[in-house]
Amino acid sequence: MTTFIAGGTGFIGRRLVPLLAQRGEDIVCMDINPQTADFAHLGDRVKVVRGDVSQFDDVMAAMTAAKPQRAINLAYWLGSTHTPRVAFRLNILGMDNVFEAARLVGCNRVAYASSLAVNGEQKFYGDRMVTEDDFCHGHVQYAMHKIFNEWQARDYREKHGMEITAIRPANVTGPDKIVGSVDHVFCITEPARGKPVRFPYRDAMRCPIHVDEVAEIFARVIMTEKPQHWVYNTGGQAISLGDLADIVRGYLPDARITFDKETGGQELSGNYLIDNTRLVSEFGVQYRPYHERVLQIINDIRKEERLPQLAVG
């Protein structure tokens, strides 16, 4: 079968398009920098094509060559300080090009990526897990955006009938993410290349997942005709930024890690007490130990910079 990914050749896209060729999947990538990715290794099995995911008519063409069985769509803006006109295309647009082509084509299984932004600041639930079937309290573009994403993607299940499925990822960590959440990656990444970092609030605190973890997710969940959810939490490791620059200091014991104050950011966190229960029971992920994670993050970037290896202690 054929899986249609737009924002293929991205951060998450390009762990995902492996993983599901593993599983004998057909790939057609669409991205509107399609040359940020190499899948030669993959052979014929993968095929990359330019298109902007804003851009209907681009979007039509690629899923009508490509009939796919299966659709993702990985193609958002993170952040809320963009144009509104511009991230309304990408973000609220480009989600239903991709919707509606795939009800276009005839390609009825759908899954893409929303976000723990939906929920806002951990504040609104107190010191609880939030789960999946809690209101949403984002307010900011981003979250605005995703909680729009979600609805719509509702209203075509219901509508048309079609198998869509949220991923709700949580902090998103790898050696190469650079826009975003990434407060919780560059105190890893830049100690790594021997710099310094500095961040506002020791306490502040986020929920780290690996992308690895979440290429997998994606894998299964679209590769899973009828979920029993139309939305899922991927959780990850709640942690502050502070326990953070202690495990990397484990690592690293020169790493250059300051903050401006030890308190007054955990009650400026976004949500990070995440519940992925559903996630875990159904589909029966489990993730490395997050310590490990680090690990893998700084070994990344320590062979970019030609470094020795770190053994694991």
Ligand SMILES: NC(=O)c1ccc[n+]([C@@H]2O[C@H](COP(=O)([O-])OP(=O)(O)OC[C@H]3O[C@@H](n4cnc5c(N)ncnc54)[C@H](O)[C@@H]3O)[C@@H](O)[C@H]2O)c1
Second form
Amino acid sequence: MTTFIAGGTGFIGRRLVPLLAQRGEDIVCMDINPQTADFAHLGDRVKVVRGDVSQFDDVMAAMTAAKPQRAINLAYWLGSTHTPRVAFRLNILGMDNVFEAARLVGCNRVAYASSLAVNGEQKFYGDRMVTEDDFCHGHVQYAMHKIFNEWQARDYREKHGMEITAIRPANVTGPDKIVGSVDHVFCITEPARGKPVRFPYRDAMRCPIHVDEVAEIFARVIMTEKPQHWVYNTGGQAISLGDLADIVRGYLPDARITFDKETGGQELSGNYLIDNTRLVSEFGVQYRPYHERVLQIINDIRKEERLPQLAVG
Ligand SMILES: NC(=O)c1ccc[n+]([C@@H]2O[C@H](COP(=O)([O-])OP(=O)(O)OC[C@H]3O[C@@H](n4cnc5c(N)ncnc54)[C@H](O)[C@@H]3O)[C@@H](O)[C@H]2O)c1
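Just the form predicted alone so far, so send over the form predicted together with the ligand.
Time for the whole complex; same chain goes first.
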């Protein structure tokens, strides 16, 4: 069968494509930056075409040619600093273009990336885990667009009977992440390059999850014809930047990670206590211990820098 992936050459997509190919899928990626991933080793299984998801004709033409049974949309502006119309065109119109083109070509199975951002700050919930059934308190541009995407997907589900699933990744981490939430990434990658790094608050909380885990989640969810729910939290590892810095120092004793303030920052933190029972029980995902993922990222950077690999402790 064929899976169509919009935004498939990005940070998550370039890991997801090989996982789907290993499962026997043919894949057509449509991306405005098709050159940012190399799938040559996957041969004919993967086709990459250039297209703009905010242009309905591009999506329709690519989907009509691909004739997919499944579709995924990962194309998005991360962050909330984009001008309103620019953000709207990719995040809102682009998402609807994928839903509508999928509908018109008879592709009933769709998945897309929402985000933990729909929940806003942890302070809205107090000191407890947040589930998919909780009210969404997100309020910035990125969060509001994700909240609207979720509403729109449910409208398609109700009115057109489509099987559209939202996945809400937490703070995705990996060596090549450069947009979105990046402090928890730079806390690892900068010391791994021998560079100093400084953050405002030691107690700022994050919920990182390695990008390999997120790619595996998308693969399992899209390959399931009828998941039990319309939305899934990925969850991740709730951790302060200070504790993350301590893990990094365990591998790199000379790491120069400093904080402006030793306390505070927790009240400003986004949702970090995230319940992923739904995903774990239905899809059987198990995450590798987070400290192993930190070491993996350090070694990815050391490989780039032509430094010797650190052994697993
Ligand atoms: N990375 C994270 O921490 C994180 C966390 C939560 C949710 N998400 C969501 O996951 C999805 C994928 O994120 P990512 O980290 O892979 O982002 P990314 O920016 O690396 O990938 C997005 C891809 O979309 C492509 N794209 C951008 N504009 C396009 C357009 N007009 N037409 C076609 N393609 C276009 C980009 O070229 C890129 O390849 C996004 O929806 C993002 O909001 C990411």
